[in-house]
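Given next, in structure tokens, is a single chain: the form predicted alone.
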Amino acid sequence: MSTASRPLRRTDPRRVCLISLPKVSLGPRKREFLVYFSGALFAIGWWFFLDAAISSAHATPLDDPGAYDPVPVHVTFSDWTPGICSTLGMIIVNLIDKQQLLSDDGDGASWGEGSWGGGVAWRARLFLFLGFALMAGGMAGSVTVLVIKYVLPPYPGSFGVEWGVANVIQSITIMLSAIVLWVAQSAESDYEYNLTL
């Protein structure tokens, strides 16, 4: 019996966390469930933001709804940018073939053989980094827009803060959606067909 097949003990040095998480079994359709759950998270994030954008477009002044007094702040392109970056990052991360991340085929001598690996593996890891950087940039951008555009200016009665919070919720749910979809794609398929001729 090899050491890799033995169960980890509480004092095993290979163990990272002190408390082990229980294994959750979602049944035979776990991959399908996770894909749907990821899509639901993505839709919820965009739903929050689109609700904020629509309510911003139809906003009226707080003191007199009938007066022609401009609303101090609206959802503009700066509010859309974090969500677009997070969505592009999610698409890039989940388009990468996970097997290419692990392969060190060495076919890219012109790219160099270093710690990144060669050829396809190096490019896959670069795209993975760019995808996560876009998602992190979207999250940081949404928090920045919330603070600079909605929290710091002295608007009457915390006007528009919910629009900035919707932007942050959108970025968080898109990132969670990307993680769930990554796990779903990494899960083994319940039905695998091997066709050989």
Second form
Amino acid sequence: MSTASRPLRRTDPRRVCLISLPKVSLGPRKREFLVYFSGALFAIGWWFFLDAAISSAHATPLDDPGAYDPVPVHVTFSDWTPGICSTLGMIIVNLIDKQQLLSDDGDGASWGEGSWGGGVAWRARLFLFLGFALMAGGMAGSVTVLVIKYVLPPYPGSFGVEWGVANVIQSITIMLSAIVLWVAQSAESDYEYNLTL
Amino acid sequence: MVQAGLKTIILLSFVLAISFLLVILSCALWSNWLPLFTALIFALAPLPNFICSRCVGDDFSAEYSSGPVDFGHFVTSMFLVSGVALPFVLAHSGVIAEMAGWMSAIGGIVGYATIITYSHFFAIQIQDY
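What I would like now is the form predicted together with the partner chain, since the data block earlier showed the form predicted alone; can you produce it?
Entire complex below, previous chain first.
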């Protein structure tokens, strides 16, 4: 048994799964590439939403002159809030010094020992929590806006659903952008620590 | 690095002229000058990279931080995506014609690629001072 399993464990003895993730190597400019990619994702997300906003501003009245004539629903400020929350959360998450998060992990004196270093790590974790809460809240809010504002009201021809969907896409894309930026920031110091969330 | 000669310059200038032609035609044919913002965005795109690379300290000094450089890359990438996205968004909402959006986006991309290629070929002369 042990001889059979030895070749599998040759690379890393701490491995758990049999099939490891392929190590994608983007070369020495990996960090730069990831940061570019993150910025592109961020802009794509916001442009999805701006597309919805501009389409809403230029929407033509519906064809059938029913009860919902002219345009029944517009993109208003309530559609902007999830994106703003996500962006704020992304800024907060990526402003944190990653080394402060783990500053007191080694000596076991974590979570309110009273020392100054523990305080810094505690505050860093609090800000990290706030940032992720803002991002998750943005995503939940965008789904809420989609359902309550666009799906549930009986607009003819599912009017405006694509604007709500664009809102959800925006939140998800901003979250992905934050994750990519996080990976990029911890990419250069792979050998120092592995962040496990 | 590939040795770039006179022919490269002429070719690049031709391509740049074609990109200008595309952008200006996309505005003038429909007499709607909103696609010109695409050219403006693409012209502004290298600026954050340039500025933020000056803000960073020496590579080996104590206060070296890659934050400004990363921020520059981030903003530059945002500008590039915006330059492509703006004409399509405008075309989608019916502000400009669909063809104008395509022409403006392609013109912007080609122009930016030309400038990047130029600075790649002739960066050595610029680095001297």
